[in-house]
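One chain follows as structure tokens, the form predicted alone.
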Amino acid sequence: MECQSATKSPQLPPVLTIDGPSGVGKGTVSLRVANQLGWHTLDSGALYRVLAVASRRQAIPVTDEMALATLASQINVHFDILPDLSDTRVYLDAQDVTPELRTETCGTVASQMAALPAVRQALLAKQRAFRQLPGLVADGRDMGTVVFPDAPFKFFLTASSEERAHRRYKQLKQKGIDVILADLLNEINERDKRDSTRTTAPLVPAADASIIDTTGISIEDVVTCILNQVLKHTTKAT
């Protein structure tokens, strides 16, 4: 009798996964990250935005969930990195929607699609289409528990609102985007509460996953700590 070895399926490329409420960095660190590792990035929320702007321009009201799903299915997405890595260009249909994706409308109606269940499962395999080698890392609100719950390294990032909304209002003033203050604070509470009560992917760490408050501390030190952590696996590993 000859015997048979068993055939090893393939290993997947490694996973880190940020995940956060809106404000908290995400964004910014994950780039940093990818770029120290030399990894792909995927900016999940982009996603969600980028739908609320295409929706948009068919006229899908966020009330229809098969229509907004099938569309899901359907978009074209490209991310560009800026070579300071300061930000990411955004394209649909190959057009540069980022100055769309960065309104708070835009952010809001993004995250009304984003407690669909259908949409969510749409843009599911999009996502996961983003792990390639050497290796990925996502940012969004369910990237370790949903999209990739198998990621060896896992991050929750938090911060008060306060400081997230202090953020949010020196960014967009940076871009030359009128805000107040008092309304992103209050926008980002409500966002908070329709993202952590939701029944389809709630914003919730994962169970393995690292938390990281970021109130009062530097991009630069995220971006250090959570190298550290990786290259401390990765040590005891080898």
The other form holds:
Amino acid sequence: MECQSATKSPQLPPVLTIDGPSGVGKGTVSLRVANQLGWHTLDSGALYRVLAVASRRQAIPVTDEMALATLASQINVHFDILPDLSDTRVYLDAQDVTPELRTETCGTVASQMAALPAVRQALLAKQRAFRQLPGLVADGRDMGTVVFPDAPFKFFLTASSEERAHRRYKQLKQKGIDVILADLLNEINERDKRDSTRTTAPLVPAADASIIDTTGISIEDVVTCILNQVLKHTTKAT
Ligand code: DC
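Now that the form predicted alone has been shown, please provide the structure of the form predicted in complex with ligand DC.
Below is the entire complex, every chain and molecule, led by the chain shown above.
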């Protein structure tokens, strides 16, 4: 199957994958790790979210797999990381769709569309095109298992759903968004279940990924842990 067949090639730019469930801090960790290494980033979840936004505009229902796959192959996404790494603006064509992208509803629809094999296949080439010199930090659910199985550095972040719901709650409150903690926890649990039980590219750690339980650990410590492992590997190789 095409999804599983990326060949190992020493000529390809290096990739560091960071997978894990929603709200585990992958996005923030990825931006900081990439910034330290001077590498590019790929927020693969944003591609699924942009598809959810684009499909809404075209009134394509989540049941129409083929129309969604066609749309997925056509969407034009552009990322703009703020210089202080506090945020990434996401553009669909030339339009900033970031606020719409960040809603819980968009996450849920993205997760439903992400369960469709034809959609995943359509987004595969788009994701692999981000692999450019000097290297790529890619975060998502299947970066280490399907999209970049030959990545030399693979990490899988975990934390209890309660901790993730609390973190998300704090983030949204800080942004002045009113939410109910119990609702967030339900949404996280539902999304985890859908993402990890789907038949195509489910959320599972790659066999060769380092698993980091981030419960009670600061973002800085997770970043340091990842960078130390990269450094150890690079020093050994030279
Ligand atoms: O990381 P996120 O919350 O922005 O992702 C939104 C949804 O997209 C997530 O619930 C499942 C899907 N997704 C996926 O299936 N594979 C990825 N590599 C990234 C995201």
